[in-house]
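Only one chain is given next, in structure tokens, and it is the form predicted on its own.
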Amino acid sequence: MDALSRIPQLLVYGIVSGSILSLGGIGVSLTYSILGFSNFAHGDTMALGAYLALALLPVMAQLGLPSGSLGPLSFGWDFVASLLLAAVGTSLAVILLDRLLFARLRDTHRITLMIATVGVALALRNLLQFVWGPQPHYYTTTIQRAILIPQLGIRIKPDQIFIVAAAVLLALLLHLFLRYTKMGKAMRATSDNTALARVTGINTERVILWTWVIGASLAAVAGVLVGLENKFITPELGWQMLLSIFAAVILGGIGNPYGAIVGGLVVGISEEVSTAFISTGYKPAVAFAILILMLLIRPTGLLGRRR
């Protein structure tokens, strides 16, 4: 099979990968726009969510939730419940981290906060490895038959359709939240000018709380979806994706959640399509090249605002 004939199938993989990167990138953008620092622990937050879902799966089975496959999908209601509860658990863990560490450093230099996130990332990664070990873990071992679409020359698995649909749904819900709710408007105002938002009566501490909740919840879902797509998870899951996530955020415009969605799709598709011409081992290099080019050509990103 020549390189060009593989591109339609690689586009499918790219859209799936890009959907996950978009969810991961949204949290990084929100944190930067409202708190003003880059959160290098975000990838490991994704891994935390993935492992929390893994730990909750047997609990859901004991509670009587059916574990049989939902139609053509490889998982059942126990997995869906575990995913949702993992998002809640990850949010609570991140809020605790904020209260114990980040809140105390909020008045310091941004670099101090950034270095603190690196320390948190290392701590989370080692904690996951200590509890679950370095070996891969699986949500399901069900073998799934791909759906053939001969008109397009592609195959797609039902789980991949679920991943894209979940990402689209969450992106739409985020848009509705930011545009039409009181807290969403407060978050946008705080992002534009924190001091002015505080003077006008906006509870910025509550805005920060919601920022962590949304970012951590989406990170947890993204981590679980990575495990669903790759069929396994390891403690290195988030670290391996961190470069691609930051490339997506910078490409779309750091601090802009909509830009993170666009950037995630572009980076995901670019990484996968590149494997038609170069080794899969160079996919991180593709993300790095995109990041460097965007910084050279348009540092504010595709949807970023010039300051």
Given for the second form:
Amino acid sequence: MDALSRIPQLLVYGIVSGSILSLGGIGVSLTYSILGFSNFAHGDTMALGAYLALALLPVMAQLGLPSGSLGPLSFGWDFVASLLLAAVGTSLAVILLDRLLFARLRDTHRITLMIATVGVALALRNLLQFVWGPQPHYYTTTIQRAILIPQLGIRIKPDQIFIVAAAVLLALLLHLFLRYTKMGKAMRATSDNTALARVTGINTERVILWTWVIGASLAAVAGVLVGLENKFITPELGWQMLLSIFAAVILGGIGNPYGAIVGGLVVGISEEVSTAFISTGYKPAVAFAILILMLLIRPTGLLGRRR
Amino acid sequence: MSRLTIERVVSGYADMEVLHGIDLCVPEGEIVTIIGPNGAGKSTLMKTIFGLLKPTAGRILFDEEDITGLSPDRVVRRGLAYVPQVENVFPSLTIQENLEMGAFILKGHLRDRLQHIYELFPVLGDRQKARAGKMSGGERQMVAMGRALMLDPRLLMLDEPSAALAPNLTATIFERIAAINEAGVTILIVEQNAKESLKLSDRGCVFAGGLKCFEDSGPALLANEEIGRLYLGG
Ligand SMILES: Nc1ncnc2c1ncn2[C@@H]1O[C@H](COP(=O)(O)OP(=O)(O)OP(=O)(O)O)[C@@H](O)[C@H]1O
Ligand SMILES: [Mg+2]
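Previous: the form predicted on its own; requested now: the form predicted in complex with the partner chain:
Let us now look at the entire complex, which starts with that chain.
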């Protein structure tokens, strides 16, 4: 098959992986805008979520949640419940980390904080490896039949539709939260100007808590969805995606969660479509090229504003 | 009664002491203006009162209660409000959202309060959904003042409310300040371009080099030839 005729199918893959990148990127962008540092532990937070869901799956089944497949999907209610509880668990873990570490460093230089996140990243990944080992784990071994759409020349699995739908739903919920709730508005205010937020009476520590919870929840979901798409998880899962996530976030404009969504899709699609023309091995190079290009041409990103 | 009392306050930044022992009294219901050259420490005093900087010595009393070193959100709850000199609105929020943030610590509906601010500044009422970052300097100053008034503060602190405004807008702003004071709010103003402000003021103080070097009633300060020559541009 020639390169051009493969593009519709690669677009589908790109939208699926882009959805996951978007979910991961939102957390990085929010943390940057509210707390002022780049969180290199975000990828490993995703992996933590993926493993928490893995650990919860048998528990859910024991609690009597049906594990039979939901329609054409490869998973059942036990998986959905594990996904949601993994988001809760990951949030709690990240809040604990904030209390133990980041809160103490709140007023230090952002470079100090960034280095601390690198330490957390290493610690988390090694913890996962220590508990679950370096070998891959599987949520399900069900084989799924792809849906063919010959007119468009594409095939798509029901799980992939689920991934995109979940990402769209969560992005929509985030939008409603930021736009219409008091805490969402306070988050935007704090991201505009922390000192002014404080003299206005906004409880900025509570804003920070919400930032972690949203970022960690979306990271956990993203991590689980990676496992669903790849069919397996390893402790490396998040770390491997970090470059693409940062490329997405910077492309969209770091600090802007909407930018992270757009950036995630662009990077995801670019990476997949590139494989029509260059070897799959160069996928990370595509993200890297986007990152460098953006930093050269427009460092504030597509939707970014000057800070 | 004294609404705000500053006693021998020493404050500044990590590497530099700016205020070297300031005494100041803002009586209930009055307007007090602080004037003084660039770098005199006027903004530093406001930041110190509001808990953004911690004084290394001295006391700050609000309605006879010690508020020295309280964090800004606690200070807000006591009934003080502060409009900083620069960057005093949330640019990506709409006018209405800026005002809502002013009442963050309140639960429940804000409609009456918003209505009250829109009556005070009708321009804002016409543009509730516009982003504050897109507004002119004068409108931004109104948004900032409106935000600070959302909680019905007992003391309003304004840092250079007329800085960089056209003369006709300056007049509007000071007319609004007078109206706010009429409604019972005590006001502490810092001004460089101080004539307009002193006209309204019950008292005026002159700061220089981190010390208060002169204090008198507003009109007397305006009439004082030496002060006029040194600080009011002739
Ligand atoms: N964030 C800061 N960090 C360190 N030093 C500062 C800071 N802000 C102000 N200063 C210094 O503190 C001194 C007093 O500044 P302050 O802003 O209080 O003056 P001001 O009287 O408000 O002047 P202006 O009329 O220009 O607003 C100045 O020497 C200034 O350089
Ligand atoms: Mg100043």
